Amino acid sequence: MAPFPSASPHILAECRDGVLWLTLNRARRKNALSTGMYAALAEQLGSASADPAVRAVVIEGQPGIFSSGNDVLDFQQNPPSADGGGPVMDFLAALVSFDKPLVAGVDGPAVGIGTTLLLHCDLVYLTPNARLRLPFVNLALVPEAGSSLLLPLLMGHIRAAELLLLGDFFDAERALALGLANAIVAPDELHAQLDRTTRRLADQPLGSLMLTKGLMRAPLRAQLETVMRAEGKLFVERLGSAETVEAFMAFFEKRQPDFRQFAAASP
């Protein structure tokens, strides 16, 4: 494997037989992503995509965890900018805009972010000890990463509405009936998993898979443009609301948080 420069230890990138793979390495914090992951992250898929030599990329997490999402500490201490710009906003717009095929393999939690993104992949493998959650209302925030619209596209407004506005954790069967994955793979077959189903993308025509690439995601790309926009103004006037303090604080007290006493507040 020939190693990419990274800007971020957490972020292992190699490069070999014209495939990109992108690796979390942060698992003493279960591989929460920090704004430096982000930024590197955003760096490697715009390099990858301007590369010729790249012709697919993984994202992979360590063995027994995917992501956990943000790193709420590193969150406080660096939100986005009320502007939307920021290594955040540049890695989901990164994500959105890759030309080449994209593929995930998940092992173990996928939290927030760590499901989002898969909407945005062409391939997703998970093994049975992956478990997905979307706790952005169990955190006084609101959906990210175009979620808000690609969930209910996928597989309806009541189940995607079920997995946003209760936000409990759901295994890989259930991802799968709900079309977020590919198929389930065994723990120590997902690398060789993903290993194959990327020689075959490299193998392929790159102008012809980025051709329908971009067919299958263009109807949709002006519309999801305008909702992570939206998503994104309204998470940050989030991060300033009562109940987002309260729920970061219970995070932090491990206790449950109580959003009953802002019932008569303003939304």
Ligand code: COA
Given for the second form:
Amino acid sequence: MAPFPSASPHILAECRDGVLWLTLNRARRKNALSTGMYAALAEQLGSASADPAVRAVVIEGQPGIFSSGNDVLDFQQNPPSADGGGPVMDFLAALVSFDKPLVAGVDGPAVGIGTTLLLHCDLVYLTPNARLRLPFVNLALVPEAGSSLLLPLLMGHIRAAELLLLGDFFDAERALALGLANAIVAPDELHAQLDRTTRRLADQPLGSLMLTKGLMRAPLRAQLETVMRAEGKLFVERLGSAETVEAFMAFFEKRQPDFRQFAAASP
Ligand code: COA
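Moving on from the form predicted alone, kindly provide the form predicted together with this ligand as a structure.
Once more the chain from above appears, this time first in line as the rest of the complex follows.
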């Protein structure tokens, strides 16, 4: 077991037997992803891609919490830059282009990017406690990580629209039925399942694995990049909107937002 240097104390990185385990480690904030965590994850994925000793990567949270998504305070204090750069975009680019098997294990809530990052994994395991949610519209934002393209492709427009436009939590059974996960395993089995699966992946011929993943991802690559650019531009614009200011104030004041005060074309 070799601890890998991590740029953030909130991202633990350990390589065991050819498998890099990336653990989200900010339970006090429900594993909300800060800019420092995005930067560390981007760096880890970049190094894992280049390191011949790494044959597969796992992303996991803590027992009872995968991730509460983007740090809502960071949306205000360290917003993504208008030119489309910065740690969030670096992480998304590294995630989308990651060329080795990527496996996720989810116990507890997986909100926002906690759910959309799963769309870029190759294998996903949930526990019955997993609760997924895409609250972009609820925060007066727009979807990210290419989810406005990938969700309708995966499950059809009306199912994707329900998840994105209403933004309710949905459970592991529904996520499995929608094609977002491979299996549901007991919470105390999750780690063993991830370990078993990634050991099997690490035993497979890496060259063939990488080519196969590349072939599966290639047809969508250009379209995904275009959509992610469009999502990113709108996301940054929305952060300055009156609707989003109301959504964030409501979040911190622990109350329901009042969006009816704004006209449809509110900036
Ligand atoms: N960003 C910043 N802080 C967050 C956060 C986030 N995304 N999610 C949770 N926190 C903070 C809470 O504000 C709370 O802080 P406090 O102790 O100072 O009040 C603390 O983490 C614990 O969260 P809490 O909501 O009390 O935990 P919970 O177990 O009741 O619920 C969640 C867990 C994940 C369901 C809930 O925290 C949640 O929905 N978070 C917001 C998710 C979100 O909107 N993310 C943005 C997606 S784009």
